[in-house]
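Starting off, we have a lone chain in the form predicted on its own, written out as C-alpha cells.
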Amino acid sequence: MPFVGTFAPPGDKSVSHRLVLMSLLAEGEMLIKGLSDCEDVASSLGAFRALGGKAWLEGEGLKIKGLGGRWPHFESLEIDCRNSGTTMRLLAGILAGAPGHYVLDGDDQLRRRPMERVAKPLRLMGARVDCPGGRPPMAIDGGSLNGVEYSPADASAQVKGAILLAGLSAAGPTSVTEILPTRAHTENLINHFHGLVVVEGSRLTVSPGTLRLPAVFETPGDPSSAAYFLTAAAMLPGGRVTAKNVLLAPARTGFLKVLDRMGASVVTTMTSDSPEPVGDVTVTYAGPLKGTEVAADEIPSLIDEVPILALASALAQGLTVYRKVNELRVKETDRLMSVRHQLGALGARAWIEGDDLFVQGPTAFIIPDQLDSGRDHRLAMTLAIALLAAQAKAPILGAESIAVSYPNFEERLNLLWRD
C-alpha cells in the first residue's frame, strides 16, 4: 500500500517558542494563527502566564498581550520547564535582565541536559546564573548588563537565542559570532518585531530597545515534524507526500537536501519570505535510496532529523555516515546512542566512532516484540516510520511522549497510510 497524500504539519515548534517567550519584552497585543499545540510550547506559555503575562484563545488562533519587559517583582519565583529545553534557555535570556530571583526548572530529562553553555555568557553581561554541575535546575538574579561579543564553542541556535534576548535589556550593543550558521529564528523575528540585529557573515549584533508585536502573525508548519512522512515517502515505494505551508529557512531543510542526494525527488515551491522563506514540499519514491556522507557543517541544519534519516539509510544501498553528531548526546536522551541501538534492534548495521554515527545499508528489518524510545518524542515518531516500512505492528515503550512535539501524529500518519 503506497504512503501517499497532502497534510499540513503544525505550527513550527521553534517559531512557536519565540512568538510567546519574546511577547515578555514586546509592546503589543498579537493574534497568533497556527501556534503548535505540542506539550513543550505549552511549558512556554506557562512560563509566559507565570509572570504575570495574559494569552487567550479568540477568533482563528491565541491571542497574546506583550508585557513591555515590564511583569511584578517577584522576590522568588519557581518555573517549571518541563521537558523543554528551548523554554529554559531561551527565557533564561530574558530573565537575565529583569529585577528578582528566578529558579527554573524541569522534568528529570531537562534535569540532564546542559545549561552552562547558556549561563556563562549571562554572568559575563552582569547576571548572576547559578546551576550546579552545568545542569538545571538553574537559579537567575537578574538586574543590569553590559553588552558583550561573545562567540559559542558550540553551534547552538538556543545558546545564540539567550544572548540576543540578553542583549535587549544590556546597557550597549551585544555581539555573537558563530562557528557554523544555525536557526534564524530570534534574529529574524527581534527585527521583524521592530527590533534591530545587524547579521555581518557569521556576526550578529543586537541593539538593546523593546519590541513591538505584529497585529498578527501566521505560524509556518514545522519541517523537523514534517520530514517523519516526507522521509517516509522517499523510503517506501509508490511514496508521495506534500507538506503544505512548511518553513523553508536553509538552516532547517538540511534533511531535504540529503533526500535529494539518497535519490528522492524532492520539489518545493515558495509561498512566502517574511519574515522567513515558507512553501510547499513534496517527496516522491523514485527507486531505491543510496547512501551518502553528511558533513559536519550541515548538521546544525537537520539535527532533529538525524533519526529519521538513519532509519532511511538503513534501507538504502551502501553506507551513510554522518559527521560530528556529538550534540545529540545531549538531548532528551542520549540520543546518538539510542538511534545506533534501535536500529540494531531493527536488524540493521549501526555503529559510532567517535562523534561520527554510520549505517549500512540495505536492510531488511527484523520486528523485535516491543521497541523502546526511552521516552524521546523523536525516537517515538522514528519507530512508528519503521514499523510501517515493516508493515508490521508492536509496541513503542515511551510513544505517549511524542506528545511533546507532535501531539496527532499518530492519527496523521493513519491518513496518509489509508489514502
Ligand code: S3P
Given for the second form:
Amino acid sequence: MPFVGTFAPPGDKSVSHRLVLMSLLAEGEMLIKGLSDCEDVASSLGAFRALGGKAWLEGEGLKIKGLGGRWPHFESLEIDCRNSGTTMRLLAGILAGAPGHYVLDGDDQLRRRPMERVAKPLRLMGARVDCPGGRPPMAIDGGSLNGVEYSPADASAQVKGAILLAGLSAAGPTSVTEILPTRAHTENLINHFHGLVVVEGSRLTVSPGTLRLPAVFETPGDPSSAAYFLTAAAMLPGGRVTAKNVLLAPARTGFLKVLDRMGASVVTTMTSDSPEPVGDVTVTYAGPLKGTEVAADEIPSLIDEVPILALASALAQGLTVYRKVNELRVKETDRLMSVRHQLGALGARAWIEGDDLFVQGPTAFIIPDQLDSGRDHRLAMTLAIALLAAQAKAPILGAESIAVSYPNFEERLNLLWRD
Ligand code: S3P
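Write the structure block of the form predicted in complex with this ligand for the protein whose form predicted on its own appears above.
Entire complex below, previous chain first.
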C-alpha cells in the first residue's frame, strides 16, 4: 500500500509571505499566480490590508497594488498576526522604518515565540521596540533608521529578512552576517524587485531604496509541503511520487539530500532558474531506508522537515541523528519535544541529548487510542502519514492546524494513497 502519483504542491509559504509583505514597500501592480492559500499567508494579507493595501482576485491570480512605503499615518494600529511568526517578524522589519505606533500581536502559540531576536537589531537601527519578556505583543514606534552591521546569534531567515527589509528604509547600507546560510528569499526578491542586496559569502549588504513590483509573479510550489508525500514515497515499498513545479533552492531542499543518503531514489529536473530554481522532483522507494547523521550545518535547509524525516528515521534501519535542532524548540510548539513524544507514542525509540535528536529504527508502529499534534501543523501532517504507514486509524488531536500551511493536505493524501 504505497504512495503513488503526481501532484502540484501549493505555492511556497515563505515566498508568498514575502510577495505580500514586500508589496508594502514596492511601487506598481503585480499579478501573483499560485499564491499560497494557507492561513499563515492570509495573516500577511490581513496585515497588508490593515495598512491600507489593496489586493483582489483577477484572472488566474491575486492582483496586488504596492504601497511604495506610503500608508496612512496611524496614531496607533494593532495588527493580529494570528499564528504566523513570519508575518510578525518580517512586518516588524518593515514597520521599524515607518512613522507611527504599531502593536503586533498573535494567538496563544505565537505569544510564546521569541521576538527579542528581531527587536534587538531593529532597536540598534533606531526604532523603538517593546516586547515584554521578549515575546509578543510587540509595540513598534517606527521612524528614521540608521544602517547597521549585525550578526544574528541564530540561523533565522526571518531575522535576516526583518533586518534587510528595515535596511531598505535606513539612511545608509545595512549588513547581516549569517552563522549558517538560511533561505534566501528576502534578498532574492529584493533584487528581483529592483532593489540591491550584495552577497559576499555569509555577509549580505542591502542598500536603501524603493522596490518595484514585476507585472506577474509565478509562485513556485512549496517544498516543505511536498516533503510529506515525497518522504512517504521513500518510506513504503512501491512508493513513487512526483511533485511538479517545486522551489528547489538549496537552502530549502536539505530533506532531499537526506532521503537520498537514507537510500531513496531522488531525481530532480530543473524547469526554471529565476529568481530561484524551480523544477520537478520524483522520489521512489528503493529498499528499506537506513539511518544517517544530519549535521548541524544542514539543519537550516530542512528545519521544517525534521518531523517527517524523523518519522522516516523511525522506519529506517539503524540510528539517525539530527545535530543541533534547538531551533525546533521555538516553533509553533516545542517541536523537538512534540516529535519525541509522538514518535514515542507510536512505539519508536526517539530521544534528545542536549540539542541533538536521536531516532533508532526500525520500528513496528503501535497505534495508540489517539495521537496529539499539539495544534502543530507540521506534526499533524507527519502523524497522518504515520497512520497510513501503519495502516491504522486513530484520531489526531489538533489536526485542524494543518490549514496553517496546507489546507488541501487531506485531499492530496487521499489522491496519492493507493490501497
Ligand atoms: C521561515 C523561516 C524559518 C522556518 C519558517 C519559515 C521564513 O523560520 O522555520 O517556517 O519564511 O523565513 P526561522 O527564520 O525562525 O528559522
